[in-house]
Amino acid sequence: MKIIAIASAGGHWTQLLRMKSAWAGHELLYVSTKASFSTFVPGERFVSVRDSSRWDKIGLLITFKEIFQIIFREKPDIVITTGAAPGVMAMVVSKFLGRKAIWIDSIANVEQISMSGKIASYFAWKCYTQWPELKNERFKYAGNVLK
């Protein structure tokens, strides 16, 4: 199986890579807006976007442009995403490209699934929440990094 996995950088990331031993094994395609955070993943496919966030409209388009030609080329078998704004992007290329996406909501939030979250709900294949107070019809719960 072909995944691209894709997180910005900080805790996104963080929770990214505490998950990775669940795609060991498969074709893999790191994503990250850092192209130092390749030496975090030493052996694997890595490529950088560009940062960029709901204030920076031009960036968003930039990189949502990144994100199109990464899955586009790719053609994955699943997109897993843990945030925040190339996650989203992904999970939108990702249905319109017909790939399966899964959203994975940060731990950070605890008290309800986050603005992106809510966004990528309409387009992901498959939507968790890493605390079960959080659960819901649209949002799983299945865990989360910290154990």
Second form
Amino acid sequence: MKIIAIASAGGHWTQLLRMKSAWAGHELLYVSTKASFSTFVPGERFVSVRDSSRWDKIGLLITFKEIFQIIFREKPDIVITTGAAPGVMAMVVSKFLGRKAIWIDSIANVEQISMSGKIASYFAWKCYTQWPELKNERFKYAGNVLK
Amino acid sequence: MIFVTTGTQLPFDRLIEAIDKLAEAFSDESFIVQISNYDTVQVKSQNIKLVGFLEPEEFNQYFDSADLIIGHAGMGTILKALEDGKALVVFPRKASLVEHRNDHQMATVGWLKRLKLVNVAESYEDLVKLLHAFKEGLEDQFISEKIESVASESLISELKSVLNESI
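For comparison with the form predicted on its own, kindly provide the form predicted together with its partner chain.
Okay, now the whole complex, with that chain kicking things off.
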């Protein structure tokens, strides 16, 4: 099975890597927003996309185009993300290209599901929160990245 | 050396100003401060070295050689400090001061504080107090048990079964 694991640089990426044993043995492509982050996943396929946030509208479009091209070209069975903006885009693109996508909301969202997560949940196949108090009909709780 | 991280996306001038003052007060200590808005920030203290985005290798070098990490309450900094068993003080961003989109950093530190995993500073005065405590040899209260760099077993096994289900 082919899996794309995508997260923006920083805490989202750190959390994604803490789950990597879940997809060990599958064909993988990692995607993040800093080219140098390939060093976190030695021996694995890695590509970077432009970083952007909701305040950078043109940047968002470029990132979206890059993510669309990656998912279109790779045809993954599963796209998995911990956020943030590039993760939401990956969920949207996956939905349109008929790919199954999994969203794991950041553990930093202690009191409520993130805005990104709420948007992503309309496109994702499965969604998780890392807080049992926040689970609902769209977000399942199955543990967290901290242990 | 004290390594200060403020993340890669949003500026955090309130923390940088507090660190600038801190570096004047603790002139025997050197500070390396990682910031996202390298071009617009200026500091008065001679003890501060400003750096922009750091590649992972360089970031790790500063992180490893620091005696203490002071960071914004981003999960990247927090998880790395916990994995490495590094002394850490977090200074959360506040949405009311337009330092973040919402107050999740306040909620994050509330949870980590209850678990006694981090020390929290919300002002310059808090930083002074914590740094005095640190320098007086109370390092123990700053270092929590190291955590492994893997998510909970229940989350891993859930994801494994979901991936298999999708074949």
